[in-house]
Structures are given as structure tokens and as C-alpha cells.
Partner chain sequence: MTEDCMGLGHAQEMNPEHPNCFLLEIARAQMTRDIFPNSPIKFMPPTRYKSGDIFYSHLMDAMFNFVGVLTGQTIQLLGMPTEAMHTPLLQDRWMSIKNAKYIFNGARDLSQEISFQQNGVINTWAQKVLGETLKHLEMIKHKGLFKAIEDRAFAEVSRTETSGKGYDGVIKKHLQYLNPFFEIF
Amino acid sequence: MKETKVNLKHLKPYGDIMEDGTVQLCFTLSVEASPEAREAATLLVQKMGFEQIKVATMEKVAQGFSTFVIYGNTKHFLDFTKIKVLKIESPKHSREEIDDIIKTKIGKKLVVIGACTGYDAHTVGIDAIFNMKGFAGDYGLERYRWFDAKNLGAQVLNQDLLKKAVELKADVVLASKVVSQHNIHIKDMRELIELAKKMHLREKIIFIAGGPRVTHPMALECGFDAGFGVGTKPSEVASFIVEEYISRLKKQKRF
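Structure block, one chain, the form predicted alone:
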């Protein structure tokens, strides 16, 4: 089979044939499934700029609602080589490597605390990062010998989280945000950093945010040191922590 070379300067969606521009769309209309509904869906996709439109399925999902799966082709392309993304550049280490780095280069256990802040009660993400079992075969921070990791759970107010950070002499604070209606996650994140500044903790502690709507650029804009999104493994967070901590020691000329 002949290998097809991808033109990264002329990148288009791929369906059946390389760079044919085929895209699959799925959406619901608040009308009964009918020939008129099918035509309405087709016209909407045309207005989106797609061509060669094919309605693959039309199904009734509830009284007065129909859902569609539609294929269409786009003529648009982009130059992939010009895309630049602000992302975390820390080297990735295994759990054993991280424990060894902390032991030999830092010489003390790092205190890491985390919580779902504000009125957020969704603990799946923070639990996956902290607990022994971890996520996707990647052990959580509680299993690291050189982390003193404490998961404070859900609905922890920002001021309470920071008070706990002072009490435990935390080196790292993780804030998990899942609920994002009206951008409440951004509001809470910014408030946490502002409180940390008032308490003179911002430069003393590494602040990390995580959640399905959290991105690294957005976390930086809110004043955090890093942001991790969906699918993040505990070792990725742990790797950033040790690299950031050592970087700070170097800046303080203590390393």
C-alpha cells in the first residue's frame, strides 16, 4: 500500500479520502422527525458553509425533537505548521524518578494539598490525581513516598483552603474546578489567587488548577502556575511540581 504524505501546510479534515474535507455533524432540532425536518437540517448545514451534504440518520428523540447525523465537506484548510500553543513543557518523569528527584535534589517531603473549591462538589478529577489508585494505571500522589499529599475533598471555600495551606505549610495547592456555568470556575480561580496575594502566599506556594474546562493558558491568566485538563495523569502533575519547585530553588540560589 502506497503511503500518502500529509501536507501540513494544507491540512483539511479526513473522511474516506485523504484531505477530502469530510466532517461529521450531530445536532438536535426542536421539531418532529419529518421530511421537512430533514430539509431544515440540510439547509442549516449549508448555511454553515458545507457542501456535498448527506443526512446519514434522522431519529425522533422525544416528543417534538429530532436528532441528526450529517456528513458534509468543507473547502477550508489551514497551515498546521503555523499553529503555536502555550502548553506545559515540563519533562515527564515516572513515580520512582520523581521520588528520587525529591529525595536527592530537594531533601524533604513536599506538602501537596488539593480540593474542589467553592461550591463545586465533583470530586472525580481531584480523587484521580490524589488517591492511591490513581487514573489509567498511573498511581495518585498519595502513593508517592516523598509527597505528603492531602485531598481535602469537595466544597472547600478559597479562604479555608488557604488557611489549611498555612496550617500544613503546604508547598503546593491544587484547585479542582468542574462546574463552569456563568464562568464561575474562572471567578473562583481568580479569587483564590487574589486571596493568596493578600495573605502573602502567592510566591511561597505553587498553585495548580485542574478540570474539564481548565486550560494552561487560562490558568496562567488567572494567576496560577499551571492548568491541567481532561485526561491528565497524576505523574504529569507530579512532574510539573518537582520541576517548578527546583526552578524556584534555582532562582533563589538555593540549589
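Could you switch over to the form predicted together with its partner chain, since the one displayed so far is the form predicted alone?
Partners and other molecules omitted; one chain follows.
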């Protein structure tokens, strides 16, 4: 009998019975839909580590191409208790709390500038973080009394963003990356940090990246202080900013 309670040391996909390992797959083979194509698809799925393979459908999607929807049960499992993910650990605050923290603990307005960088023209994400009206009922940074927030818009080249950061004495730089074809987002993010290092800005400024394909670990790897992905709310970013700023202040005092 299969267990009815989850065994975290033996985690498998769930279909309708614990640990049945059911997975649905969809892929295309560049051969004509045929009994041979069906067999090839089944064998491939077997090689991927699946058992009890069921071809739900084989469709002729174009001349010489067949698409499959297949169900299979995977043999593999994971020990969920061993999983570690780099996350933003700082506590989340409300807008009122953040304004209050800056006022009492920092005592000056924090200058935050941001843009959608490189040749990326998607402004909606960075606007959601900056604009008064904000995102999903959460007000944007421009609404905070203790942020001096400036959104430079889209297609701002890295060097121009940093020039502006110097000119406005930015404490925080926000970079939005939406297009991720050929990993252009990663290239641009790395380049921003390289440039910042050359201009001796890296230590002075908090660098934050965001976008639908951005994750916190990947942003850290590119040299940022944090990364935010799909569905980010402005107050989450604001919380990180104040916490990071204060922790830097504390470090400075120690030296």
C-alpha cells in the first residue's frame, strides 16, 4: 500500500496517490506522425526515467512534425529536507513603517534611481515599482515620503544609468531586465556591476535587479545585492532597501 501522508525524505510528483510520480509532458519530434514516431516518443520518455508511459495524443502539427502529450510516472525522488534556497531574508514592512525607519534610523531621504536598461524597452515592470499607484494595491516608491525616487524609463544604457547615479548621488540603483533571449539580461546585469566597480560605485550604492526571469540567486551571482522576480510588490523592494542600508551603516560604524 502506498503511504497517504507525505514523506519529505522521499518527495515525488503527486497525481492522485501519494508518490505516484505522475508527470505530464508535451514535446515535438521532427518526424511525421506515425506508429514509429509514437514508439520513438515512448522510448525517449522511458530514457528520461519514466515508467507506465501513456501517449495521450500524437498530433500532426506540421509537415514532418508531430507533437505528443504524454503521461509517465517518474522513478526519481528527492529529499525535501535537504533543499536550500538563497532568499531575501530581511523582514517585510509596510510603507508607513519604512518611512518611519528611514526618518528615525537614517535621518535623510534615500535617493533611489531606476531604469529598464540596455536596449530593453519594457517599462511596465519598473513603473510598477516606482509609480505612485504601484502594483497590486501596493503603492510605488514615489509615494514614500522618505525616498527620493526617480524612474529614468526604458532603454537607458548602463553607463548613462551610472552617470545619473553619480549626478543624483543615488543610494540605490534599480535595474529592470525583461527580455531574456540569448541571456541578454544576464549579460547586461553583469556589465552594470563591472562598470560600477570601475567607477568605484559598487560599495557606495545598493544594486537591485528585477524582472520576470530574474531570481535572487541569479542576481547575487551577477554581483547585485538582491533580485526580484514575477509579482514583486514595491513595499518588498522598499523593505529590502532600508534593511540593507541600515546593515551597511552598522558595518561602517564597526570599522
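We call the rigid core the largest set of C-alpha positions that still match within 1.5 Å between the two forms. Keep in mind it's a predicted model, so treat the numbers as computed, not measured. Numbering follows the first chain given and starts at 1.
Under a division of the chain into two rigid parts between the two forms, the C-alpha atoms of H185 and E89 are best fitted by the same superposition and thus share a part.
The chain behaves as two rigid units between the two forms, and the smaller unit swings by 12° against the larger after C-alpha superposition.
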